[in-house]
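Given next, in structure tokens, is a single chain: the form predicted on its own.
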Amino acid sequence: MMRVKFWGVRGSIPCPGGHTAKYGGNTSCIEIRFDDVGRQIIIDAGSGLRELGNFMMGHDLPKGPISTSIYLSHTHWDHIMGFPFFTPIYLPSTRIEVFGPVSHESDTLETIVGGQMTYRYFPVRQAELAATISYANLKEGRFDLGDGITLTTKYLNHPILCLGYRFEYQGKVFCTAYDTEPYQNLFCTDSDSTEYDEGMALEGEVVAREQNEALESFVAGADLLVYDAQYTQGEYIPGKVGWGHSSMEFAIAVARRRQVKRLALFHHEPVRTDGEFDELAAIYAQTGDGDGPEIFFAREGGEIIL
């Protein structure tokens, strides 16, 4: 059994306040508990990680030293900003493994995540942390995590290297694919332009199609898929193309085409209010009782058992 809990569901920047109390204002952080084998995995260290850390101090620490793994989708700030406020890093008994992709080998994951903890930005330096913390660069691949847990990683379409995660355990599949947008033909397709090259334009179409199909195969058949849905299609097309995020309509179409059982729309636009989400839910949410997946907007504090 996997227990998946949302501790942060927003994109870009925390947005606390009465207008976001229902769906939540913290940035990305998802917890997976494998109770049968006593394992915990955390995906992303956005501001939601702070509340998760506080919960672990009260729930897990009384049972023994904290040991956990954090898998970062990428290192944009909204996905790592919670790390300095994760209370377990200040305990000498804590063991943490941090995995994630880095765009440049000269910038290690430790340097990027720990770079937040210098006196320029924070009163405690990384070197002063009491916990034992290890860092490992992660690439595309398939990994045996032990205890019957298998992880497959897939590069997504974002301005820096970004990974989607597919966890398989006891016949169930939990998959994340956020901070990504549909692959586009990057070459000029206007035959009247001086930059147009027919061969390059055709090649660009093929590559974009292949990459989109590869990502859809990655999420196929998931029991729960957490997919980027920061914008509506009406918001995405006029001014958000190339920003590395998807529309709700695209996420839903992918889930339907690939027989996903539950779709959590995720990485919410920070300016969107609870009232606006309720209006969007009336349009896009589905119970999953009929033909197609259950569709819902991820809420902070929401928990799903697979």
Contents of the next structure:
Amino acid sequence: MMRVKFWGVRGSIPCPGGHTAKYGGNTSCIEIRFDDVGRQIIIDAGSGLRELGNFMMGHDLPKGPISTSIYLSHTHWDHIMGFPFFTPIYLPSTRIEVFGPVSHESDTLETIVGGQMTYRYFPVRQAELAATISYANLKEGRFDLGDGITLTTKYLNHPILCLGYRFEYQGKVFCTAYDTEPYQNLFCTDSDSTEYDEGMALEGEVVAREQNEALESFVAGADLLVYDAQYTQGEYIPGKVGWGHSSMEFAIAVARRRQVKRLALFHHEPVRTDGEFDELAAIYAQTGDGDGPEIFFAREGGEIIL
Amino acid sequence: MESSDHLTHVIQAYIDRMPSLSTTVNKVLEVCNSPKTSANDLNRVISLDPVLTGHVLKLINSAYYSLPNQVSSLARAIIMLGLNTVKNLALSTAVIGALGKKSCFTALSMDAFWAHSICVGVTAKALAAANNVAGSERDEYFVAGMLHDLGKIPLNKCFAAEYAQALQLAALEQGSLLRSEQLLVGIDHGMAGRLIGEKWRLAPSIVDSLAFHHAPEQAPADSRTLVATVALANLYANIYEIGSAGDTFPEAPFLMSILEMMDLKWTDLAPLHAIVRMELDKAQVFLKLTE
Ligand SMILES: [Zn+2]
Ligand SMILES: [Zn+2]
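Let me have the form predicted in complex with the partner chain next, following on from the form predicted on its own.
Below is the whole assembly, all chains and molecules, this chain first.
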């Protein structure tokens, strides 16, 4: 059994306040518990990680030293900003492994994540952290995490290197694919334009299709899929193409095409209020009684058992 | 002459700091530094420099990304990794280009080498089109043609005196440069090209065209059509003297055997002339070359 809990569901920046109390204002953080084998995995260290850390101090620490793994989808700030506020890092007994993708021209993961802890930004320096923290670069691949847990990773379409995660455990599949948008043919397709090059245009078409295919296969058959749905299609098309996020319509279409059982729409636009979510839910949410997937907007504090 | 192990070692040590051609560096910096660069411009500017193209493909196929399938075209890399990533790859690579002064090209003329490379790239692509290769695969032909003579760069740089002699000998004998390279340097540009391709982990088809473009019949069956196309494009560039990479005297029997392999007649190549000239002009305008 996997227990998946949302500690942060927003994109871009935390947005606390009266209008976001119901769906939550913290940025990306998802916890998976594998109770049968006593393992915990955290995906992303957005501001939601602070609350999770506080919970772990009360719930896990009394049972023994904290040991956990954090898998970062990527290193944009909204996905790492919670790390300095994750209380367990200040305990000498804590052991944490941090995994994530880093592109070749960038610094190491340790510098990017730990670099938030320099006096310029923060009163505690990374070197002063008491916990044992290790960092490892992650790429596309399939990994045996032990205890019967398998992880497959897949590059997504975002302005920096970004990974989707697919965990398989006891025949169940939990999958994330956020901070991604549909691959597009980036080359000029207007044959009247001076820029036009037939070869580039055709190849762009083929590769975009192939990449979308590959991403869809990656999420196929998931029991729970957490997918980027920052925008409505109406918001996406006129101004947000190329920003690295998807529309709700696209997320839903993928889940339908690929027999996903439950779809959590995720990485919400910060300006979206609870009232707007309730209206959108009336349009997009599904119970899953019919033949399609169950569809819902991810909510901070929401828990799903697989 | 030195032992071939030693020669290999000298060349391998040089490969990773191999400079871009200064012909294109300024334009690369301009295009990659602009926030408004289009995918078309980015692809074009990188693909106009054989060394830069090789370096970028090398990084994309490297352990940093460890992609499951080898990427042999820039267009594919741009869609998969995004404009930003490829721009940054090119920028970080083009910095090496600062070393690529024209003086590095002691025996070969860099501008003539560049024109030869691009002519072979464009011709290979046009031949692929004439042979009904799918549009989305023609870029690979272009890349293979553009890169085919990369092996000459380390030879020319690491063994400048010997290489100058090899070029002279080939000119004197009106014979094969490959043979005089073997004779006077001890390693030819096909062998050096293979070292580059393998060190940079370029796609096997590209490595084959670096290694076998003077003997396509020896290329593995999978890549033989591509290699033969590049070989023919190379002969075309040499016969019509578009640019120069030192191979000025193609052997007639070799030409006949490739035409046979490709089921073509020499007259089939004449219509390519207009396309090749146009592409070369476009590239020159794009790079704002003055001469
Ligand atoms: Zn984000
Ligand atoms: Zn050659």
